[in-house]
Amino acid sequence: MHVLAQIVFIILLSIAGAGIYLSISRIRKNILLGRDEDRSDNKIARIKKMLLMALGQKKMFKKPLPAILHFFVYAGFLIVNVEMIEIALDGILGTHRLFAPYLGSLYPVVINVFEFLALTVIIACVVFLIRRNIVHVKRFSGVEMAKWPSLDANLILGMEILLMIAFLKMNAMDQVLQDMGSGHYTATGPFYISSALKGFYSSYSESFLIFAERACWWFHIIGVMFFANYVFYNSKHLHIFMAFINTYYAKLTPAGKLNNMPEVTKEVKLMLNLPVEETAADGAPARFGAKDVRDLTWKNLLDSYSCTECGRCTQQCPANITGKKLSPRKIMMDTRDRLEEVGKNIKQHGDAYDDGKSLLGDYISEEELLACTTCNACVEACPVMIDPVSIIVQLRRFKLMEESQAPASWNSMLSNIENNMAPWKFSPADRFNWADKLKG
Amino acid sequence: MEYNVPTVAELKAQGKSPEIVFWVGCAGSFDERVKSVTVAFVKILNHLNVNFAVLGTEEACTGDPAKRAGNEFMFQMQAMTNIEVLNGYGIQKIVTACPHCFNTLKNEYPELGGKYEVIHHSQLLQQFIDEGKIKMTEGGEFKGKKITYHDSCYLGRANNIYEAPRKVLEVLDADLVEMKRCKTTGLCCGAGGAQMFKEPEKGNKDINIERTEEALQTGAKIIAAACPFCMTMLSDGVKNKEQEHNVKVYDLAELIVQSQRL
């Protein structure tokens, strides 16, 4: 029987591992569909930023209440997962609480820490569910927060609660069995939080408790395997890993700096009879600016997978606050959804397949793009350093340079710059007339 | 006082070169309201005998609105033309009162061959204060008056300059009050990203109105700005709220000129 359980466990673990591996390869492949961009510089500064933003969650603490609750879930996730090592080894080796004899009197201390965190995870997740579904915190709504994104969030919170409850129940029954002196349930010392649940189980028979304890154990471990696959398959919860990668590769230059398109530099230099370095951007790109996800950089695409749809960006966006259609969160979610679609198309129909759709137009409208003030409030707000402005500007570039489409007032501004060297219709010869004011 | 605004070309003809170029910007050159800011800043520079010059008619739009609207060609044409002029004169250091010019010159020109030390006028004013060249006017006309400072996105979030403008306001001996959304969470005036040059998209409110309401809520009679576009947007907002007789929008340089009676 034990051997059978071990085999089943190993098979399940392998399936779960393979599922996660497949998801990661899919996501990696999709991200690499983006244009090249060098972010391999300044590794030390990048590691520092990652530690501060992802590990230290610096930006989360702008909102103290969600920050503290989120910190418990995050710490719970990281630390309770240490317990997963024991659980997985128990499963493979057919042992029970493998580490208990090695850790001795330290073992109950460790388990008590896990239990405390499990309890805080449950409390935090319940508060989060209330904030989403009863209090209706505004940033969790919006046009982009349709059925699936809202359900996704609730499912994640629900699963986390169930997993933690199973963990505590399992420990409670284990202790009742320990008290009974049952078989291999060796005495470990008290687990304070789960022992509060002991009362529920003390009247059950030993064989039932063993069955129920094992059921909780299996529910917990299979739940964790399922949850991990759920997260990697197609969920906003991917941010638990992406936060680290994304903050590492985040922009180190000032937020106000937009990149200068090297392919344009070359053309402009030729037009102005300036010397052109041969290395600069040889082989013109298919198009100027971005029409679809493959025109964006891999970093933009990485950003899209890092988004956990918290809405801090949209909450700070001046355009969104004043009722415009633009929502930076929608820009990120659209980018990810379209990228997933393009990835599927390539897998099914090959690389050259064109489904006649594009990010610009079918997902993101011109009206949204035109509403952006490039104020960087969204960039500043994002706890994982996502940059929606970069995507917006690249889509604008396509509109303007490839389709020559802009509002009429922008066209006059542009022709004024071209003809008068100023965005307004003034003669360049009058540019210095302001100094006349000083002569009076 | 005799005011002196040399151009870089004039200095060159005399075999001289300025320590720092004052980049006036298009708004500072052409916009009636913003021209007063330009004049105020020149008064300060003259008063402190700063060896500066302007480019005069040789200056051209940095290309910021073109770039942010999406026309990278036009931006780079402007940038390269300006860089040719600046490099031709061997310019090392630039100060500007426009955060958009500041951001573009400082962050986007270097890759295109324009490498200068670029500072915003709030930073230069702070330097004057630190050096004791501009001193606090105790009991001056601003004493005890409420002033609120509106963060320009292109100074603040874009370039992390939050303290210099506030330090400048401190010498007024005024009562500096912050809006609810300030510094890193400061609300945009609505003009950035080339919005200055088009009508806003459809919504339920204009951004400058939202921001002006917030500024008025502080009870301040003076809204301090450090950006020509913010100044236009907030002045329009104050007019829209019919508060133009009670509440004034001033640039930092204008406030220094008033308090120092230059």
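Keep in mind it's a predicted model, so treat the numbers as computed, not measured. Positions refer to the first chain, counted from 1. Think of the rigid core as the biggest set of C-alphas that the two forms share within 1.5 Å after superposition. What changes on going to the form predicted alone:
- Taking 2 Å as the criterion, Tyr21 does not count as shifted between these two forms: its C-alpha moves by less than this amount when the rigid core is aligned.
- Comparing the forms between these two forms, the C-alpha position of Met421 differs by 2 angstroms or more, with the core used for superposition.
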Second form
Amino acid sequence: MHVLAQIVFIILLSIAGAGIYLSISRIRKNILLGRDEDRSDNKIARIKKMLLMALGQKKMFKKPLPAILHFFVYAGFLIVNVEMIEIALDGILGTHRLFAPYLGSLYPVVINVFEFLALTVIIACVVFLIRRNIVHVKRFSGVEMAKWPSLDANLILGMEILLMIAFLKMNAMDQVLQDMGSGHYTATGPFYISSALKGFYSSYSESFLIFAERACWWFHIIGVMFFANYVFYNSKHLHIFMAFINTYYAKLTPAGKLNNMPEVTKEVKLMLNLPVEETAADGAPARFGAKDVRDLTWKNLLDSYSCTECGRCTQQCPANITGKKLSPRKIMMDTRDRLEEVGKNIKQHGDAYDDGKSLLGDYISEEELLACTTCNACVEACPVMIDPVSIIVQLRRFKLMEESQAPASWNSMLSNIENNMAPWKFSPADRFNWADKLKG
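Having seen the form predicted in complex with the partner chain, can you show the form predicted alone?
Since only the chain itself is given, any partners or molecules it might have are not part of what comes next.
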């Protein structure tokens, strides 16, 4: 029977591993559809930023209560699942608590830490479910959060609660079996939190407890396998892993500094008789700005997969606050949805396939783009350093430079800048006429 269980476990583990590998490959291929961009500079600064933002969750602590709860869920779930190393080896080798003899008296200390974190995960997830479904925190709502995004968040929280409960119940029954002297369950020392559950199981027979403990063990390990595949395949909780990558490659220059197009910069310098760097692009780009996801950079596409859908960006957006249609969170979610669609089209029909749709127009409207003030409040608020403004600016460049579509007020301002070197409609020679009134 043990051999059969080992075979089943190895098969399930292989299937889960293959599923995760295929999802990672899909995501990687989709991200690499974007234009090239060099983010390999200043590695030390990038590592510091990653550790501070992703691991330390610096920006989360602007809101202390949800930050502490989120930290327990994030750290607790990751640390508790370190035990998956032991569980996986037990499943493959047919052993039980493989590390216990080697760690000795340290083993129950480690498990007690895991149990404490498991309990904090359960408490935090319950609070988050209440905030989402009973209190109805405003930033969790919005047109982009209807149906699947809302269900996805609840499913993940529910799964985390069930997995942690299974872990604690498994340990509780394990201790009862240790007290009975069951042969397969060697003494490990007390597990204090799960010990509180021992009273529920002390009256059951040894055979039933072995069956129930194994059921919880299988539920926990299969649940973790399913959870990992679900997250990588189609869930916002992909940010559990992507946060580290995204913060490492985040922008190091000031948020308000826009990246100019080198082709345009070169032409302006030539017009002004300024020296042109030899590294500047010589020819016109295939497209000014961006119309679809393949016109964006790979970092923009990485941003879309890293979105936590927490709504902090939209909550801080002045355009959204004043009732305009713009939601930076929706910009990121639309970019990710369109990228997934393009990736599927390429897989099914080949690289040259055109479905007649684009990110601009079919997903993101002109009204949303024009509402943005490029204030970067969304960038400042994002806990994983996503940059929605970069995408908005590139889409607006396409509207203006490729389609010559801009509000009349914008055209007037741009014309004044071109002719008068200022947004106002008077010559530079008259710029300080207002000061004449101060004389005397």
